[in-house]
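First comes one chain, alone, set out as structure tokens in the form predicted alone.
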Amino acid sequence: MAYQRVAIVGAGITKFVRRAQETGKELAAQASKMALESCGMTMKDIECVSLGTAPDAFDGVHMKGEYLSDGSGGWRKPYMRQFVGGGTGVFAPVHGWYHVASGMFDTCLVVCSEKMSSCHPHPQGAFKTIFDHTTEQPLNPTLIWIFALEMNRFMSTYGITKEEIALVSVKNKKNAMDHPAAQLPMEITVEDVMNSETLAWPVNRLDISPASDGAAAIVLASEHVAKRITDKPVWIDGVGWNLDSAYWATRDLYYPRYVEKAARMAYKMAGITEPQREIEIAEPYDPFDYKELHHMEGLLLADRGKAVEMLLDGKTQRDGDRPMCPSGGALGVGNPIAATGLMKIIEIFLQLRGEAGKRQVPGNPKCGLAQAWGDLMQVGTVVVMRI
């Protein structure tokens, strides 16, 4: 099937913070304005809008897509909302890609906005109802509870220690010190992670990304429009997504097969046959430190059980052979659920254009990947980008 080529030509991102003074609409409007101004466009140049945002309960507003439509520039334009939990921030640009690649539109504004601090008493409360009401809710589970099970399974399968996994948090929080939007940039040690509060063994507080408010936006354009707007388009060459069963307890959690299936879909579209060699830089989703390693393997960027060796060898550092999360990731920049994945898309966009400032990786990478993950450990979303 023939598609129009689609490029990212502009991007904007707000500061990720706890308890932002702005409403979700205002955060969306700020990011949209920044993205449009970055490429010299206005809303008059935008033909459609793709919005990503997480559960309505976060904002306490039912029909949240409609609620955020004015701030996202969606009024009186073709407008579509997407939501697949934490996978949303990479799924919304996939939708935007289809709008343009299909030939239906030449431009699309993709906006992802999240205001988690509106949820009382805590955003975790919004997740209480996502479990099966008969077999799981009576056990009163939380997301941290089930992620602790997955982390333990990953560690025990390959003999990985908590100290080794803590190195991901140390790396990403340090990388975030150079990100202007970062919420929790800091220089910490493995001991700091190990000595932080135990929430549900083996998960400690510094193993986890923070709840955040924030928004991000990108501008997509067809090839003939992109070449008129910029000399440095970043092409979306592959997209992939996959959904596994919501009955997570029936799966072996040591390996995210749905991430592999999403990655293989994106790689096939992009013509990538050797991801470990061809993907030069990546932003795997890291709401927990073990997830960066878990997802590297699902993305086929490391052999099963070997991602930790790349970490210990320094290959995933910003100046390493295969930089992972040079932005600082969700662990350091923050995790306003839907906006986090789009932040990762923006990081690869800036890195491939050589515009990441202090975060710029060496070697002039030409091909990168952003990935997100969500719902009940069941959604994988992947975008491959090239210059």
Contents of the next structure:
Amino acid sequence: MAYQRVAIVGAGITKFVRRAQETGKELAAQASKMALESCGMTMKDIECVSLGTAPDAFDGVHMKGEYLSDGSGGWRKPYMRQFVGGGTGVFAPVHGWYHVASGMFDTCLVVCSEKMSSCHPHPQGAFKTIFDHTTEQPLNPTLIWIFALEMNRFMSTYGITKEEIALVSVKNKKNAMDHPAAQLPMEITVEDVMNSETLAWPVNRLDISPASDGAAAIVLASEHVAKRITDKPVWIDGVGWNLDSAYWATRDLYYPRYVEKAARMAYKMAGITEPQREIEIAEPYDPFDYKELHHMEGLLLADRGKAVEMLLDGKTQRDGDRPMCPSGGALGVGNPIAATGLMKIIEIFLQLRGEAGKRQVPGNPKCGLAQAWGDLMQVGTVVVMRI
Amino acid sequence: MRERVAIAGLGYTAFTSVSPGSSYRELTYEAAVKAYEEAGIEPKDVDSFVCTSEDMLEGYSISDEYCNDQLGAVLKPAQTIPGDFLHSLAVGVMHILTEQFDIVVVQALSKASNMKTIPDLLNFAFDPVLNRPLDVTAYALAGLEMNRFLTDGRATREQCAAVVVKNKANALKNPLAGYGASISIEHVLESEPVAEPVRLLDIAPYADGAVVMVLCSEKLAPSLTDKPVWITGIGWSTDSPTIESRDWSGAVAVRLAGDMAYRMAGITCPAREIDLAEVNDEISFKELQHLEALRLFEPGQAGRATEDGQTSPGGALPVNVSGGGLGVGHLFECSGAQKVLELVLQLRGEAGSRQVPGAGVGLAQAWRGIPTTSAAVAILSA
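So the form predicted alone is up there; where is the form predicted in complex with the partner chain?
Up next: the whole complex, starting with the chain shown before.
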């Protein structure tokens, strides 16, 4: 190992809401301030800044990274925005990781900010501009429409029912009851999910995470700096990312092989050979309820077609053998696109430190994983963390 | 001593005002195939791909989704940097310095001819609450900044025009350049006013093109190339994006980025150690402002040096021998790529009739354009 080992030493997160009064800049500044204060640091201690934020079309601001730079603490510092669509929130720490791991910097502030509510009448409108101009946009697709195709394929491949998948939504929205930043904490039943409005069969309204405004931030430090700042650094031991073809219509949607490739890259770096045994807690990306199961399989945390059995057996509950999305996930805490993945990283950070309060899982987990996903069902980003 | 990163393969298209024969994906494909061919690699040999794109320039949201097929990066670690190519180059350098990656491919593209409303687009980069309602064009900002530069006594109007004359003349010797011309200072001063004192010929015209480079670790370099060019220093920085509170005189971000790159490359006296420079000249006066921010000239001296021919091809410090943005064309996020490309050709001794004799250390600098204060600098050596 020739790189500097990198730790997360501080974290901050704003409340996720449907429509924040704050601008995207102000949300970024709030999260950054919280992260710095959590570890007793100031911007003077920060050598570089990595920003994650998703499409400019949400805010209608061209070069949104430039616009958000001062709110993110990037003023007169090496500051760079990175991008892998919806996978951005977990990729932002990866981007920060190689700033520090390369030896070029010892500290890095990683900020993810998303303001979706500026997009009228609904942020789904911005997603209509992600499709191929020649082959797809004339069909007038929406994002929910292609998710419906993928969910249907996943269900029909393994004979999974909508009722079974709805249990993910029930679990995550309930987990979110204990998350102070949560937008949609709810106690609901499978019937509530089944009876909610059908948007594009088989996707119902309660199968989907909400549109949100919010921001999250973490502080990364090299080993020798981290040990000075905290006695509980959480190490980023593996990072992975992978991008599949933009021609999504040409691949079989039942299995996210790009997620598997990203996971294998991260596992290799972290020296993990048996993920089902070694990864004790995970935050797979759950913008739709079936995605949690889909991603557990891609991450090799469940055998193909078997994630649903872990769900039905209660293993993925917070007090189960393999807790999944103990935060409440995108379904419960909310889904401010780029900030969601970083929220998941922060959940694993707090869980491994034993600081997750009412959300704390039993058993003092030592190794966890967060994952995000995005673009045209084509990106996987994975971070493996240890304490 | 940190490991060095080499540029081992170079692929590029010509830079032209329109490119009706190729889609934006085909421009990247052309550059990628050439770069892989030169380095003797296949996409499967590459550890990660770094693309450069901004959604609104590409005409898509989440533009990274369309960056990988034409690079052969399907099912590979690939990402986008919404910045200049030099930012992406910095990412490639960091990847290799972790020693987890041996070969990284970096790409940038401009398909400016696809953009029908560039001035409106640039207006979308203004603060949506405080500035956009003023409905000024982006060039009005350039006019304000140039005015400040002139009234500070940093250069004369004629010295700014001399930059245009020099760079367009340089471009005549660059077969890749789209806007070479033999013009005089009077032509520039008498061209159509855009936002006084900025005139039409002070502005780099838009161009299309793509560049792909193969980077590799020091230990792998001998197996990929006989003529490695080393990235010995790289730096990037921002100043305030807020128009009301930024420093209007000194291109602070460029100075900070330059200092970071010099520190990494171990350069203590840039004016003596840099043999040639490719700096951002999107508006004529910017070349002078940037040369001073980079400590290549004392404040207020770059204009006179340009008039005296010191920055001309035969001068003490040739600047924008390629033709720069004014002569090659403004390539948006690909601008820095064209500058690095020129340095690599010069340092390898492959620059033909515009070859700078004895070129050993070169500097490339990018600025992200109006209305940003974001800059990056790379130091390359043979």
